[in-house]
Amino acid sequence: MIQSYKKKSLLQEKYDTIIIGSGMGGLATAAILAKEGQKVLVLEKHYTPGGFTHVFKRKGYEWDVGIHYIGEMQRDTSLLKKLFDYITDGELKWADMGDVYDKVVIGDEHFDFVKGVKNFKKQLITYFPEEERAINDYVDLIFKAVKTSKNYYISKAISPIWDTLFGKFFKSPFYKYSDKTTHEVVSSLTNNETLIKVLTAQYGDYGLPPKQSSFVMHASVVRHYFDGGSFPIGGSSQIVKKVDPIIAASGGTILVSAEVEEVIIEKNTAVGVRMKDGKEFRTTNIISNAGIMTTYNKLLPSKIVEKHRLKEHLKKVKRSVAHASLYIGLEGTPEELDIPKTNYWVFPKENDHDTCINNYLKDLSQPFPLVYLSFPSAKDPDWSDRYPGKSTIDVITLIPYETFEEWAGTSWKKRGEIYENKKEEIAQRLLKEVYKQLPQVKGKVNCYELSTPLTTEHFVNYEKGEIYGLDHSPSRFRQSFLKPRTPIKNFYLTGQDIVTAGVGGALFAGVLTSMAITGKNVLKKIL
């Protein structure tokens, strides 16, 4: 049954804009449009809003499903911090994770990523003293690549006429970096395989290994964390809680358990949505934050998809990687269990990242190519007030969708014994990795639960359980259709597919989509 996120909210007769999906892109777009005086209706298929920013509770614990750390929050002048402050009226507060935000573990060796550019370089040089020049050149390149990004992304929001006239000027400097793979760029600076493996260790943040990923995607992630990592105080559910009043202030509403069946299009103009229960909402603008694959495959009428050959677009991009997450609940406070705030990126000792992935995909009994450990209960200073005497750990690894595909179409929590056994096998392997890195937590685990690509498919509505929408390959950044405007009048896109993976990309997508709809320089206002 469709219901308001906040029980007291009243449905309006008419809305200026309807947004499908309440993930970060949808929430950001809604808040910005609300501040422009628009009445916005956000429709969320599931019973809890937020997409990858939502939390779930089980057995007296709480886990954040998608937000593990955010960069640039400790610097008030950063664009991302200003954006978050704008869409929450400065109500969302952040906790600094400390000096070491990421620890890279290769076999038995540890390499710390320390916040602050000078500290980052200095620490790396202590591990690789003979590679000082390569490390300095690498950091310089990160900044150069990121600098070209702003104009490239702004070009997605400008009118088609302006794009024809000035698009090349905006995009060409960016393509110089986006057309190259991460490995291509980094291996041109050094042939030290361990250093390359360390520098590219954060590939899990965007899901594509160095020989396949675009260097600009890698550069944006690395730059994003140079000032350290932060975590929302009170957990990631605070994002929806702080954005909701902004939407409501202009008469807008977030509806949950509200599944859209189809976008209603008349004379090539989007005019409303038809819900799963048959109810219709009419509006001036419609925005999909459901991801471009889901939007074109499921939400638009087939005649419109054929007319504009939208399936041809989808052939030019690939889905990102699927994953499994192990959510662990422990007895004892983070302090008692000596749980760190620092994230752990754990890799096999042998081979480069791409080889490790290839070996694993051929035979899933091979070592996990990557195991990521995050400790939200240690990062959140408010955690022990809400959950005294308890701690949590999130563990993530790559799992192909095909591993669980035979259970596609079955109901959540009712997939059968073989499925559960397969989950248990993966959970035990991941627990073993946790005990290896944090032996002190053995015997303290109270409960654990593994999510599979089918879980992601169910809760986030990505068809193949992909975590980052589209793959961040060099060719992805050449696709001109990945922008807010579509060939359908008054129908727009937002979210990570039109910018880049993650919360930061989805947040900025909200700015671009708002600019495309209003024709105003919203970014100038925010800054």
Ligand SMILES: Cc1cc2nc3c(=O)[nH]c(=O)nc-3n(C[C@H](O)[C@H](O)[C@H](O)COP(=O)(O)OP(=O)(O)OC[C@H]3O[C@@H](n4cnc5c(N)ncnc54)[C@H](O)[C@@H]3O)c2cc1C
Contents of the next structure:
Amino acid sequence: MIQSYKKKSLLQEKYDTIIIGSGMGGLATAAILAKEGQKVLVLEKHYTPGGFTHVFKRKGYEWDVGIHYIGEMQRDTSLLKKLFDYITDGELKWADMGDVYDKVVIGDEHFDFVKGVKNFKKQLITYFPEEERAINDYVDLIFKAVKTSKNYYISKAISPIWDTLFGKFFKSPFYKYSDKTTHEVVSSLTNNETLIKVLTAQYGDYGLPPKQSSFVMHASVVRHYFDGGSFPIGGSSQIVKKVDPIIAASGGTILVSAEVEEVIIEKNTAVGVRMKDGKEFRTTNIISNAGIMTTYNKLLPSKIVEKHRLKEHLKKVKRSVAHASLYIGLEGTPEELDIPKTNYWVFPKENDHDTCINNYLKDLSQPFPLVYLSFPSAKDPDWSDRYPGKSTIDVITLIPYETFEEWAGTSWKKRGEIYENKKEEIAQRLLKEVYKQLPQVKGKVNCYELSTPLTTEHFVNYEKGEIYGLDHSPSRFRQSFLKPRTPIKNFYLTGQDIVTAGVGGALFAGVLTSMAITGKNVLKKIL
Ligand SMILES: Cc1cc2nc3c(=O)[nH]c(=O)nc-3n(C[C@H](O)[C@H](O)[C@H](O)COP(=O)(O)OP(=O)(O)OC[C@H]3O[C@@H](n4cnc5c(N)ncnc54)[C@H](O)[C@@H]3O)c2cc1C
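Next block, the form predicted in complex with this ligand, ref. the form predicted alone:
Expanding to the full complex; the earlier chain stays at the top.
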């Protein structure tokens, strides 16, 4: 049962495993281990569980933070659907977003991504008839790249001996695609700059533009949504609500407002955690879902970090960019306001994605390189029962952490007037984009609130407000330390950093971590 650390009335004497963080990876690991009979304690810093899957409420509205659409939920046979069904006992229900899941807007031109591979290709060919061959070849390459992924990720969970013997065999086909940037691959198929811009428009789903991102990351996102997008019925908070009873059934607990200060390590073996208030919990296994940067920089004792040269590892990876989200509350139902389910990806008319980002980073008054509009209340069929007569819109753009860095260390809601003014300026720019795309909502906005990279730092503990943990560059996928096992005995990692960003990536990380801990092929069992 989810409860506050301050009350902790139901706390057990002893747990088999402690998980730091209740993000998707932490929850998935907890549920799988619970199904293996383990008593698991999940410790969450925030006052509400779920990591980026949490929702927050203000002024009679509710907003989802890190879920706008999930792919592969349409078919019961898909791996991801099976995983979700396993960790929730099939209790989590999904609503399909309809035929068009993403709309790419470049200047005044619109390009729809239609669900179903054949439809996707057909629609793109209507926009670019002379590029039929390139579009077909592109889709083939997406499938080929994704096909190599399963063995690569599974190799992260196999024992070190097996990895030494067979790791190369598992990983080499994957490297063929992961070593290339998205731009290298796509520009080898076509030199039509508009088509390249459209095909790579979903880069916002992993945070890195085509000339910097690994093609496998791009391919996995594109493939993920080929069958369309889905939204959890009742909102993202349903995930933790449906996972919680599974954890509880084995005697486990999720504690919120429970910040871990340090992992206790004796003779290179993790034996427990020390909380911020000094209380200690001892256990057999400890898993960090807090992100590798936070884990190595903040949660492990410095002597251990030095002993294993863990900071050297961190130098080989980069943090992903930070973001700002504008959460808008409107008067009127999604139907009354004619709010779509489709996500809008809005880009400047001129220049490719990388150039737009570079120009913006040099001068933040330049057009946003990307504005993403999502409409959670329209996607959730349960919304109007919970919030009659209301709607919400989420708008996201990239913002460097440095923009707000001078307020780091100040308290949430008390950062002062200059900070608030800066937020308001960004909010107005984003609202302008909303009115441009959906003029009918002008005059219907009841309230809005902008989150900054400091909000992400405050609520989800990413030190520089990273949106997606680590950057998805080609070199990231070469880093063998991004896996569940660490050099410290009984201490493991899970979550987006050991697979990829995305709820699906974090969930799969939970499978890998459970496999590494139990030594059992839990994936086979789930399938
Ligand atoms: C704006 C945004 C939109 C997104 N949209 C989508 C989308 O539409 N579809 C999709 O698939 N993915 C989306 N994502 C990505 C997805 O939400 C994440 O990749 C995924 O949820 C990360 O899960 P995780 O397991 O790595 O943990 P996280 O969600 O990162 O959670 C880590 C948890 O650890 C806790 N923690 C940290 N330090 C401590 C400590 N010391 N003690 C206790 N607890 C601690 C944090 O508070 C947090 O709850 C989005 C992300 C963002 C930010």
